[in-house]
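Form predicted alone, single chain, as structure tokens, below.
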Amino acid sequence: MTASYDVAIIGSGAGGGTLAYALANAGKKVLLLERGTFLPREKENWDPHAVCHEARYNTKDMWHNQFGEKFNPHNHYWVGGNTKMYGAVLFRLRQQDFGQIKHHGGISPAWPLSYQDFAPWYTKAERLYSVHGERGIDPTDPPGEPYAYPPLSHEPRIQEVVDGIRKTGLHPFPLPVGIRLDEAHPETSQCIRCNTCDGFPCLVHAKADAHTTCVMPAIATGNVTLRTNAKVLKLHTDASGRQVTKIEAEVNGRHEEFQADIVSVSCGAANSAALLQMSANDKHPKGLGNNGSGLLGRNYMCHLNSAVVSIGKKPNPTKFQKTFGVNDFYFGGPGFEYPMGHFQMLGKMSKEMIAEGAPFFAPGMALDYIAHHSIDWWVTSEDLPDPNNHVEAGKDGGITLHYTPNNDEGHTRLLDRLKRLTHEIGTDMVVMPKRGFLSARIPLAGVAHQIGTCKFGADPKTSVLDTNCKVHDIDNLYVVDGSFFVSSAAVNPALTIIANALRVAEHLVSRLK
């Protein structure tokens, strides 16, 4: 048996590695454990040809989806997570997403948390994170203070797409988004606004991902222990059933076991479910954190998302291409009183992304003519919470996603509103019947935003954690992830991620005091 820490994390991603800094800086002995290494530092980070067609860096896992067909994940064990790909769009949610909201589909619940409660962990996260953005242009903007680094600058192609957007009287605003760049002296700047940023990791790590931005600064203070290639495959407890005692992995192949005081799961919404499922005992039969409530691994959510790509008569050579968003049709809009959700701009789609989506018979040239005139979006709206939409773990570790996309009108309707928008603004969408090419949903392979899977909440008997995230059944045992939301709002969850993972860390040193 190895050495004890305060604290042993299971994950580098947006919750684990901003976790492991913020108690690493608060002087506490950390072990992190990543299933991953580090992703190479490579030029295939910046080939889309390797990052997209050989889905180079995505994990190899098969999951199952509820027919048993199987599915290649989206999901990244590197250290760093999931953040390593990411777009690094970091939105608060917006205020009244921590309420009850009334949806086309169905009811969209409270939080056991205001906005309030998360407003100072959102500025200390976004700060953390670097990010650049704007208040007040955006009009669900909640109330923060302001952002310490500059909005992003459109490039000229997108700066008239704004002025075009702006002319049919909606407010198209910066972007909050994490990347360390230095517009004012490009000169030193760490980031060079390259093309393969949104979907890419960085090779000149100026993306605010996990890695960069706590773990390497965690390991720096001498109190953190990261092993890599660790995959846990087991939580044990106590007789009681009341503490985690063990924590059984897999290291570079070989069996090893570790001890904390304290353990937090961060393996991501889905992973995280499955291994409290795998560590199911005889005082917790259907897995640690399920005996209270039965919704361990239940109300998988991750957003109904599509990639849309528009094209115009002008050409657009624009680089970094994701300056801006339109938050509009957010809460509703004239036609449809319910929510509908946003759009943003998404990164600059290549030849060989806009292959991937292609009909085989799509010749090469239409396809250059399409990537040099294309503005490309990525539009989002919210998923309710369902029980029916769960995680399932097999006896071999093996996933089975169950998940039904649900308060579709939504969704349909937004995207209508954007069809419409760019056919105003002289960019049309392009959508071909049935294939849906150039205008694709995002499918269930599409994990990026999972969340939901151990909602947290004040009573046992409706939750799986409790307000700061412990598991309500078990005293040292904690899920700092996606897995704690109660609802999916319509935004990129990260933020709220890396927010809740220093509100968290703050709890844990008062409680290790």
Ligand SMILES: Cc1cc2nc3c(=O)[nH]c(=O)nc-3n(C[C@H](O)[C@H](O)[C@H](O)COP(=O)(O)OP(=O)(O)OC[C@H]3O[C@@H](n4cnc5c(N)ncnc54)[C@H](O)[C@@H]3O)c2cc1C
Contents of the next structure:
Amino acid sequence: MTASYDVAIIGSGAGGGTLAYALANAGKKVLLLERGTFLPREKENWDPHAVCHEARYNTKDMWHNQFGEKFNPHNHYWVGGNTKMYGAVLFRLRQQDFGQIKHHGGISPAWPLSYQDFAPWYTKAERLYSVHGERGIDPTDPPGEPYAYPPLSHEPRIQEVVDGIRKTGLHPFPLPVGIRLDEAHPETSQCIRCNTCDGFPCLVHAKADAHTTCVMPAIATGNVTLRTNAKVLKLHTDASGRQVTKIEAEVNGRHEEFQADIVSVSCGAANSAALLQMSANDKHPKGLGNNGSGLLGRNYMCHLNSAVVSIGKKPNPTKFQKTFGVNDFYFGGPGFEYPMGHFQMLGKMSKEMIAEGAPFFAPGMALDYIAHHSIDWWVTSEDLPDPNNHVEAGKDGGITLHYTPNNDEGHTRLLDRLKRLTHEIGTDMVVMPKRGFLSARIPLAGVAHQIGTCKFGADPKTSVLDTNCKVHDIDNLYVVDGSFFVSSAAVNPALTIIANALRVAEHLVSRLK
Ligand SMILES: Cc1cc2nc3c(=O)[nH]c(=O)nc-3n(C[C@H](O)[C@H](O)[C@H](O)COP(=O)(O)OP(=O)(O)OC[C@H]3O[C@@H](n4cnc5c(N)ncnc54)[C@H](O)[C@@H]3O)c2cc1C
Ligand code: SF4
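Having seen the form predicted alone, please provide the structure of the form predicted in complex with the ligand.
Below is the whole assembly, all chains and molecules, this chain first.
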């Protein structure tokens, strides 16, 4: 057993890395246990073949679906977690997302806290993660402080697309993006505005990921001990079952144990639920956090996501394409009174990336043409929390993901609407038929937006965590990552995870006083 710490954080991604940053800056002694290592800086960081075809930075773990079929989840185990690969589009949930909303497929339930409770933490999170944007152009934008950094400019072809969409009466708006880009001073800007950002690690460390934004500055305070290659296997409680007393881990292949006054599980929604289930004991026979509600691991959500490509006659030489989104259909549209969701630009597709999704769609020559002309879209709609959609950890720690998509109608209608829109602006939508990164619908392996599994709430009978993200029936155990979400909304989740980590950090600092 090694020294004791104020807080041990398991996982260094958006939730854990941010929590470590805030606690370390408040003078708390933090142990950060991360199953991965530092992602190497190497030429392959920006090589589409290595990243997309060879999946160089993906976990090699295999999970199962509910039918027993194996799949390789698109999960990334590095210092910084999935943010090493993310597109850094950092949205606030819409104000209404915190209340109950009626969807075609059912009810999106209310959160136990309001938008106003999160607003100050969103502001801090946006500043910390260098979010560029412009408030008030998006018709669904919630009220908030102006962004500290100006919106990213559109490259000429994307400006034409934005102008074309505006002419149809819609309201494209600058995407909120967390990159350290200074367009006014390109000679000193950390970000060079390249075409390998969304889905790639940043070779020059200019993306505001949890590693460079939080973990490294946290270590620099002298208050953080980071152990890499440290996979936590089990948490042990005292005989009463109310206190976590020991963390059991495999560190560089060797068994080690750790202690801390407070423990935060921050492994990402699927792995956090699995770790809590694997920590079952006499007092918690179905896992830590399951007692009151039976909901541990349940209500897994991941959004309904589609990646689509439209092509027109004009070439698209854009490098950094992820500069606008459209939310006009977020809460519904003409002829459909229910929410549909949101679409935004994808990172610019290269020939290699398109080939991943389309070898039998188009012969080699056509792929070149598509890559030079494509406008690439990411379409997201809300999936609803369903207790049957759940994470199940096997005895060996292997994960089975039981998931049946729901609330499909709005997503289908949004895709139809986008198809019309792409035609109106002089392009035509090409749907990629092969399952994989570029399939029209992102398959189960696309766990990028995994959330839910440990919903927070005031009532221990209907939630796993309390409103401070503490496990209801354990006094020193918290879950601080994407697991706490009550509903998925239809915008990217990371800013809410980051803002929540800052919120919980403040609670922990006052508790540790
Ligand atoms: C390609 C891609 C693009 C994305 N783009 C966006 C985007 O543009 N905007 C957005 O909002 N979101 C985006 N996301 C999603 C975003 O990255 C996640 O929502 C966010 O990182 C989740 O944070 P987290 O703290 O829940 O988990 P993670 O960031 O995944 O961190 C979990 C950490 O826990 C570690 N871990 C797991 N199990 C253990 C264990 N047993 N012991 C020790 N350590 C463990 C993992 O290695 C990892 O470092 C994207 C994701 C991907 C993959
Ligand atoms: S666009 Fe900027 S932040 Fe993104 S990978 Fe390229 S250099 Fe890094």
